[in-house]
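Given as structure tokens, the chain that follows is alone and in the form predicted alone.
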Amino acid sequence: MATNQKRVIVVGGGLAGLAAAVRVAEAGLDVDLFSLVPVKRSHSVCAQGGINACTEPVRQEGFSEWNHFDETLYGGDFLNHQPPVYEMTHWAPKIIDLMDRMGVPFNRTAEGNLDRRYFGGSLFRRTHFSGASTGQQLLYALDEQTRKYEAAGKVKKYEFWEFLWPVLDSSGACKGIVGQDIRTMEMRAFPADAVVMATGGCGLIFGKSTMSVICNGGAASRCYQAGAWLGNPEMIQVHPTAIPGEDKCRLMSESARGEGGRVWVPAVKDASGNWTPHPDAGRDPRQIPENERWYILEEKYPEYKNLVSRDVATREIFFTCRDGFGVGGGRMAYLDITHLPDETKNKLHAILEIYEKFTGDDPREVPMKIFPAVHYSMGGLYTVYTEEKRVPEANDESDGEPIFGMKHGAPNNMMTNVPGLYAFGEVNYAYHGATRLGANALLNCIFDGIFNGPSVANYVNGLDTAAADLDASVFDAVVEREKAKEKKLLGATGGENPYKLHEEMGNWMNDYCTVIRDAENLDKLMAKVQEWKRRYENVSLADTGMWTNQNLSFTRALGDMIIYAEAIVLASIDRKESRGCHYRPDYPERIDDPFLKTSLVKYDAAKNAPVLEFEDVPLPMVQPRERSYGKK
């Protein structure tokens, strides 16, 4: 007979996983919350620009859910799961109106409704924000309610604590993890009848990205080499506008073009009417007049202009700077909100900000230089559900087809491939498909916790026993395997600097796996990645001692990165097409027959490889079609 309450581990302490701590108390389950940081300084912190939703006024300008749905899967390319992605949609003003009542500061309009500002993707305003701290102010709300269920003993964070390994039982189910705190380097297993992972992206596999430093996508990497599949890890988004640094690139949000910033580059016409570089590209942006700035996203997109879709700005800048048009002749262009009222710059002053102290330019003054940069993971740990077939409701333009969504409370409800072992947020590969569309991310966020949340906690109360009540050599064998690694590292002679490792991928995983990709750089970088895996072997460690030892850390999740690195790459090489942001110079189109369909990574331990296989992607709403936002 069990003894032991039954509890889940939520392993990430952004959006998703404080959302998923508090629906999970809320179901009467005790909760353990890991966070490699304060849960406070989660990378949701640093999202900008807002929050998607068809609320009532972007209802009475003619908007929908059903729109805000079909722009995901139009973004997207058609790769998301439609069910999923219908749901997330359709509670989205749910989830709007319940952050208001949070305390969420939304900014509002002289009337008292909710502002909303254009964001990339839609020609409707359905973008709720906070300034440009949206990201910062859910995340405070969230933490003010998971502090109620802190103190009254439901929920327990382990705040500086490491995400090692998951622990399996011999019918291949999740029972809890192996962390460690990464100030007193102690070890130890956490039995848990559930494990939601909630750990964001993978930005450290390309160096330098927009993400914070610890999005190393090792976490993820781990539960795919103890047997969970990935989904389209190949789909890495690079965002058009950010600032390159020495440690990180740093965000200038979508919000700036949102609220009416423009991208230009400087050009001349020639005798034709067609765009040369600037003679004097680096010349002050104030002193090049109206007639020198080539608008290229306007010009070459008149119907969304500045608010086409990521990917679509990003390689727009990429081509335009590569081809000699760049700030300078560099690989610069502006983005210039210069001309906006004072009102205006005032909603976006906490971008503004980072751009002065960074640079020391004041962008209300002087046009800001941005470049693309690594921004997201639409790929990650594959998960399912369960469909539910329905009627329509008002607002569906499904011309009287059943709709699908997911059943609520199904247990299975972003569960992976390994029974238990849940994954929410940027992790979860199933809703943005080939493009996120900008301010779906808090969205998804948010939503994965409070509405699959009751699944983690249906799946929990279904079972007989609790994981605490197992064997204890179960999880100390996962502890001493965990260790066995600790002490090789610790003991390593060879003479590999982990960080220069590092360097190297981080360079070539940008140069020939992100804006560009084609057969012959692809096939180099996966001769690469096998060379990183040899020379990691070799490693070896500056700082032996255990207590804060991040070179430890580091190195440990450096292994991890380059195995999944090896998942990106070989998807990247096998999509023999160009979707969203995975592009192909030698195969320009999107070619649905064969590859509308989900890259599924799995890890072949015995030969520390990927195998890739191919898995439909349903369509039970919405069929494909062309993706062009209004080009020329």
The other form holds:
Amino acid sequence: MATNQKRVIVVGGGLAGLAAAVRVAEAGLDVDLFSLVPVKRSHSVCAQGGINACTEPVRQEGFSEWNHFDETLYGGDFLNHQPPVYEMTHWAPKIIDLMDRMGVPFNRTAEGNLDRRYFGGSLFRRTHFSGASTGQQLLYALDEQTRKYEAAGKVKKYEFWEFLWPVLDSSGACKGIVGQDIRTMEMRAFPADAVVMATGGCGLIFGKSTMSVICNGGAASRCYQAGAWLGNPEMIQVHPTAIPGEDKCRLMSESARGEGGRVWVPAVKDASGNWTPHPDAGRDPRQIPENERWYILEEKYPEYKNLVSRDVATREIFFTCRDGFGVGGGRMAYLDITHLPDETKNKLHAILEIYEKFTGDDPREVPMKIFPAVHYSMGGLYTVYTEEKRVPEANDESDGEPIFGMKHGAPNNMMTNVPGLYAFGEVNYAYHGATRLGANALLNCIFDGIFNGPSVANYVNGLDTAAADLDASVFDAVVEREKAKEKKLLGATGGENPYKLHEEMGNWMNDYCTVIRDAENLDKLMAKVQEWKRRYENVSLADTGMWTNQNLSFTRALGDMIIYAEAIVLASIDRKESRGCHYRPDYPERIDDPFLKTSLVKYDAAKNAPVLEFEDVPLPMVQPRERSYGKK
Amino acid sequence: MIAPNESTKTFRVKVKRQDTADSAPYWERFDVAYKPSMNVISVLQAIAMNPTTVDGKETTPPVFLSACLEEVCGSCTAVVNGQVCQMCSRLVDDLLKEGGEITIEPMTKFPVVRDLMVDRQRMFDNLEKIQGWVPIDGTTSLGPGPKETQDNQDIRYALSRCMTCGCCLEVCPQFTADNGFVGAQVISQVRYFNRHDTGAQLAGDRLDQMMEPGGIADCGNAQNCVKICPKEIPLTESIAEVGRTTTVHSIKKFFTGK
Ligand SMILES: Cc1cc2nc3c(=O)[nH]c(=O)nc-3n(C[C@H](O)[C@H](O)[C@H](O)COP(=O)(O)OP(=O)(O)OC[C@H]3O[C@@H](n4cnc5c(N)ncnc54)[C@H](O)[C@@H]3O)c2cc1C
Ligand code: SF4
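Given the form predicted alone, state the structure of the form predicted in complex with its partner chain.
Now the full complex is given, and it begins with the chain already shown.
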């Protein structure tokens, strides 16, 4: 019998982590919540545009949960797992209600109901929003509910603590973590009966991205090295519209296009009616007449127009600029909202403010200059779930056939292959396939916490013993290993500069493993990864002290980023087809046989190398169809 | 020191260093290669890559917090050229126009952890004190929240953008490192929660907090807060509204004893 209380650890205080902490605490278990930064400063605050759901008014406009489900699969090029997507899209209206009850200041209609906007990959107005800072408002609401549980003693926060490694018992089940206080550098083990990883994406592997600089994928990489598998790590979303910057790429949300923003480049039509690059492509865009503006997306996708799926818009902008149409001949297109009424511009205030502050131009007056940038990781830690066969709901278009959802409360929902280790939110791989639709990520994060939180509680309640009763040696061994690693880094004198190594990795990954994945370049990149692995052995630190040593934290994470990068590159090489965001010029078509499969990457510790196998994606409800977004 | 093949145009930056929470601060100067559209974060990133002072001394990269780099997480607050700001949205071109070296220092109203990193836990603790949450019955499906007018949503949205950066507290003459004043940030959050139909169930408790020492009565009406807030939060309106409701609340309490 357990003498100690059972506990749950949640690593990450973004939307997914906070939703999980709240839900697990509500189920009666004590939660230890870890985050690199105060949870209120997590990356989720960056989300701008909104959150999708088929709420009642959308339904009355002809949309359904099934449509939401189907367009998510279409967007993901059918690589998504259908039961979790089915469940998420059918729960979405409840998630909106819940966040509404928590006090999120969603935009309102004249009557005081929730307002909605258009978003990418859908022809329906099904995106709920709070100005142009929806993620911030949603995160704050969950931060507040977490604080309520903190005040009640149910949640204990470990902010400025870094997750270093999961602790596994002799059977391979997860029984806690080793963490480090990044201020005092104290390192110790924390027993727990289940651990929820909610550590977000891995943009920093690509150097500059739209993500926060703390999104380095280090935590996911550590789980992978400890035996958790990765699913589809190559599926990295490049967002079509960002402002390139010296320190990061700042996003201009899809909501700009959802509210009517238009993408164009300067161009002129030749005698046979074909667009050719504008001879004076650098002049003031306000002076360019209408007939010298090529609205590339509207012309090619008359149905979806500027709201085609992101991978499609990204490639169009990327190729158009490559073909010499970019602003001033460079890598830049216009995103234009100058024609919109003031009231609409006000709804976009938060992002227009970002543009103005960082570029000095007022986007209300002058079209914004944008270019694609790395934005989101569809892939991540591989997870399983328990499927549930049910009769279809009223609007389900399954032709009367049964549907397959996720069984609520099943202990293994969104559990990795390591028992007791879960993956929620962006770090999870199951929901978005080969491209995520805009405004589905926030939904995914909150859904994971709220719907799958009870699974964690049920798993823990079903265990006979408490992790805290385990022999201390189980934990000490991992602490010792981490201390040894730290000592090695602090003592290294090889002279390799970790920041320069990171910059080089970012440039290479961005150039060779994002929009275009050319076989030859991927091979070069793989050789580079091997070189980085070697050079990493020679990194040395400018700071070898033991008080708030960010140099150490960064360098340790860099090693984990390189290992994750290798998994991304390997899967990019082995997936010899084009699907969603993954575009191979040598295999430009989607090839369902044999690639309608998850690329499952396992870490071979002895060789310090990834091993890839493909796993079938079950298709219980929707069969793949051609995905062209009606291209002309 | 700048490698010869890089830009030869450099500018000078002075960073206030402090090794531990209780050690004495000191300054270090760096020459940084100029690139177009740099912000203060990219200056610190450049220094981290090559932490050598103008005297050729190898030093450690200055410690600073940062996350979103788009002025929405509230991490990278510091005092730059004498003015508190988010370092991500402070552009080097603007700072160079001010002339002289660029100076970067930690905030002064919060304890220094190291270099530019300060401990702002006090702000989060205050949010707990005012019960800064909407008391919902739990996460089970219970239908939608209360309807809300566009006007009220407008007000609450503006208040909800507070990113707990502390700029308003840094410039407030009443808020000091060692007194108990809660400051504009929390007062404005009281208004935020009290303006929500369900949140208002705790309005009385929150106003009780505002009547405690360190509460709203300590505001000296200097109005520095509203001028500095990077999110343009109408802080003086919030202080006025919470002031009014606190007065009404205290009178009611006096007569009803509740
Ligand atoms: C600019 C931008 C705009 C976006 N807009 C939208 C939108 O409008 N709609 C939409 O649906 N999606 C949007 N997204 C995507 C969405 O914001 C993210 O997918 C989502 O917020 C991820 O949340 P999360 O909880 O999984 O992780 P995060 O919010 O990234 O949180 C990760 C947490 O893990 C912690 N952590 C990480 N590593 C460690 C470690 N080693 N130790 C301890 N803690 C650690 C961090 O401190 C943090 O608390 C946007 C993304 C970006 C970049
Ligand atoms: S009110 Fe403004 S200045 Fe004060 S903490 Fe909030 S965002 Fe920062």
